[in-house]
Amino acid sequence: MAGMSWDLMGHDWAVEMLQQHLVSGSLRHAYLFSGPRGVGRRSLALRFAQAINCPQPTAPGIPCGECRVCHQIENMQHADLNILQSEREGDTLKVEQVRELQHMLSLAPYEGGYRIALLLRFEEANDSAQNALLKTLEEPNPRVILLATADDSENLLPTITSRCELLRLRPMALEALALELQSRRQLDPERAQLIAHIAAGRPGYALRLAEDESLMAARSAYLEDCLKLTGFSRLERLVFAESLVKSRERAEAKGELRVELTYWLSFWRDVLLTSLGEAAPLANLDYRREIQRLADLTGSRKAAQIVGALEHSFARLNNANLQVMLDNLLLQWPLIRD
């Protein structure tokens, strides 16, 4: 299949379309890859960048993946590849960064046919930064191609999305992803199934989980925190919340909370689905017993309230008082003791 020629999991339709643009000489000046984080937006963009500038493709539209250019692009270190992103995930990408990128894009390509700009998590760009990019989109340099990634095109200004070729990437079917993990990473079927569910069908995230044991260990620690907190008193919860925020720089605390809340939210969504009797697949297959227990004890109404509170906390992460936000969140959880 076309997707296999780029050594990617899923998104074969997108690979085929991009290859066709390249082979037919109909490259667009800007592409926007949207979809949930971990779905493979950056990997697809980088493979496309390789296909555009690889000096020795194995076939039209297929990068060799072995030459110096391909390796440097893969590592995001090539002279003709300019990376633009906020300093930390969840921070704001500012107009000054866009203007610096525009200066780099005014230079001729160093060795390839095109200078390529990779704009990562562009939904984090403020309105001024997005508006600053408009000039580049409206007056495209024929030797420059912009590749942007974002969680949802709706989170960008319409003037940005209307000037890009939009590719909406979707998670893979869980069974298909599990089979890919078995064949590509030689995982046993049970572990492949678990990782596919934890990743919710997102191949990029699944590969990170399969390759980095520390991520799975951290996930277990966050879920154990989640379970312990249901048995904590109000005072114990406030002390725990303080331990996550106190004596840390805001950016560090916010980043840690973003990860922790992600796992808590996946767990409580499983509780909600179970309490409703839904047949939807669980994200946390290895916590079935604990999920069922909390579903029986809390009921769907309380589980829905907690899921809503967690989603609200996510939306407020950038601007909220983190200590107060976390205190309010945890005090809504039910007290459950054996």
The other form holds:
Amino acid sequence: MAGMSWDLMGHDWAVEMLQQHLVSGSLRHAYLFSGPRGVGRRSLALRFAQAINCPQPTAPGIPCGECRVCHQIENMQHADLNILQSEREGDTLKVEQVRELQHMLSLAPYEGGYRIALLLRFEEANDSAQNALLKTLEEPNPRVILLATADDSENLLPTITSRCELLRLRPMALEALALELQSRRQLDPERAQLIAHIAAGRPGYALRLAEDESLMAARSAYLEDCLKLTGFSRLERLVFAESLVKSRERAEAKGELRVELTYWLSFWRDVLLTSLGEAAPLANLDYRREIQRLADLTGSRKAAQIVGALEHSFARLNNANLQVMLDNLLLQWPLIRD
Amino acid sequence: MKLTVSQAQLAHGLGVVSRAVSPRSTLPVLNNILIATDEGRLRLSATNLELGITCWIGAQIEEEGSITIPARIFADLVSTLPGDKVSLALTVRTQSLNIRCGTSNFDIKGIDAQEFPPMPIPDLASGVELNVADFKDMIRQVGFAASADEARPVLQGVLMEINENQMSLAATDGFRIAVRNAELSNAIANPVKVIIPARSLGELARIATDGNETVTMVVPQDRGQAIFHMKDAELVTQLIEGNFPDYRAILPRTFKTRTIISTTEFLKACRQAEIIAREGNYVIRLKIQPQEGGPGAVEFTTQSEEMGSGEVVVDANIEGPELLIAFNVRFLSEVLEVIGTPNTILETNANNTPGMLSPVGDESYKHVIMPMHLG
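Would you mind generating the form predicted in complex with the partner chain now that we have the form predicted on its own?
Next comes the full complex, this chain leading.
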């Protein structure tokens, strides 16, 4: 019941807890929202920020969602919402940026409510940036609240995690998410089901897929690449790797590779699960046939090897020579001649 | 919105407010200047959410309205227009501003004025009247002692306290403390104790030109802001939250050696010594030598491993025991530049305790500096 009033998908328990803190006047000075990308960490943090600063809540702890403050917070354009994040997803958050934030946090709130710091993808902060924030976390000004998001609290310094109220956000049940997509976005049941599976229960990610046709098209293209590569000779694979990386800026190539590898990984994980005969839900329902075929042809050992190789590449995106990394990855791809 | 203004006044106004524009902000509207009609005048405002500046200029207004326009583009454009009447007209539907002057005709896209962070409207009746020249002097004597270190935000500010008609400004960076007291012409009802960013006070000193005789300071209760209002301009600054160190407890009360020395000679000795000292770590040693039955002398020495060494001797009136003490020479120069009297008092105890500089015959200014190691 309470969860519905913040108009979010899932995380009812978290909403209830945050509302409780707000209404009973026991706000913590720092919250950490952890969970996989697209699970709704930022949406929850922003709604919380609205609830804290909305000048005309419809009920205690429930922001109106209509006023200027609510709108500006929703769009991350509010004067008392100080946002800290790396320039691009996958980049590093540096200590200078933390210092700038600290300066703003030392000032009284502009509009007189709370000054809220939103630290997005804080796992991208390097150690010195995290350490720089410790002092703020230990003794923030009374009208400052820090809201951090991270993929996993394990990826932050323990000194950071221990100073925050930790909310671990988990993906929704696939059925529940599919139903939400049907009612909120008027998707037909089959498509809702498909998107819920691709998003693996992460509502934020599912909404983006539902709203942006081009994301689904890009996904199909990436998965076609993934399949096509199994029929390529070694030379053709190297040419393909070159085409992805050559004559592009590294940051741009890295950005796209991050997305492409994500889809490949979800595909090969499906193959692995299928080859092991697991009943776990597939992420790529629409590729059920191809997944089954590859599982039969490659077997679980090979599938596990590719999943491992993909995870290995993923972890090295930031520093590796992208072409060498791709060459290395693609040479391990199984060769299937029809 | 439809109006005409003089190009010179508009260019001047933009110059005043654009210091508060935030060039790289996550809020696009902060790159813009708010342009609004305001009771027969044109109001220009900019803010970086720490410091906001507003400036009013005369205008012939045909139609009321407001818009925000990218600061750089607008200022660059206006500065190139001929010194003539400039016509501004807003097309509300497209949120674009038409700028017409002589044969030039430009359209600039803006952002809705509603997006601009609300600027407070001060209740001037509750304010404190300050004499511009005196207040600028106070800022000049204290502001430079504030810290530049982002890691200690409270020290980046100047502590302002007002009790009845007693006002004080204080700043410290952990190595020195500057304190200036003043008496106000009128006592105020509610005491004030706020920390104002030193940068904001610096900007205030810049825009408070001598044409303004008084500035009205308003500190609304619990709003975390201070507003400085002048006839044609207004500055709003966010206050720094936190506890300012209790500097009064650190100020030494008694001294053993008291040296009175010509400010110009003292400053000259520091400037000369700095030429060598800047090659090292800015250490200057003062050998304070009293003399039985006559004036003493202070010997300033400096040396750098690579550049050589130097000494300057300046006559001084010294009471108390002899002392050898070292200071950061730039800290000394910076005080001597603002001390404002022909002679300066330097008071010291030992080579490991702070020294204090103050103007002779003026109790209102005190500057305490930590000594350096003699090395």
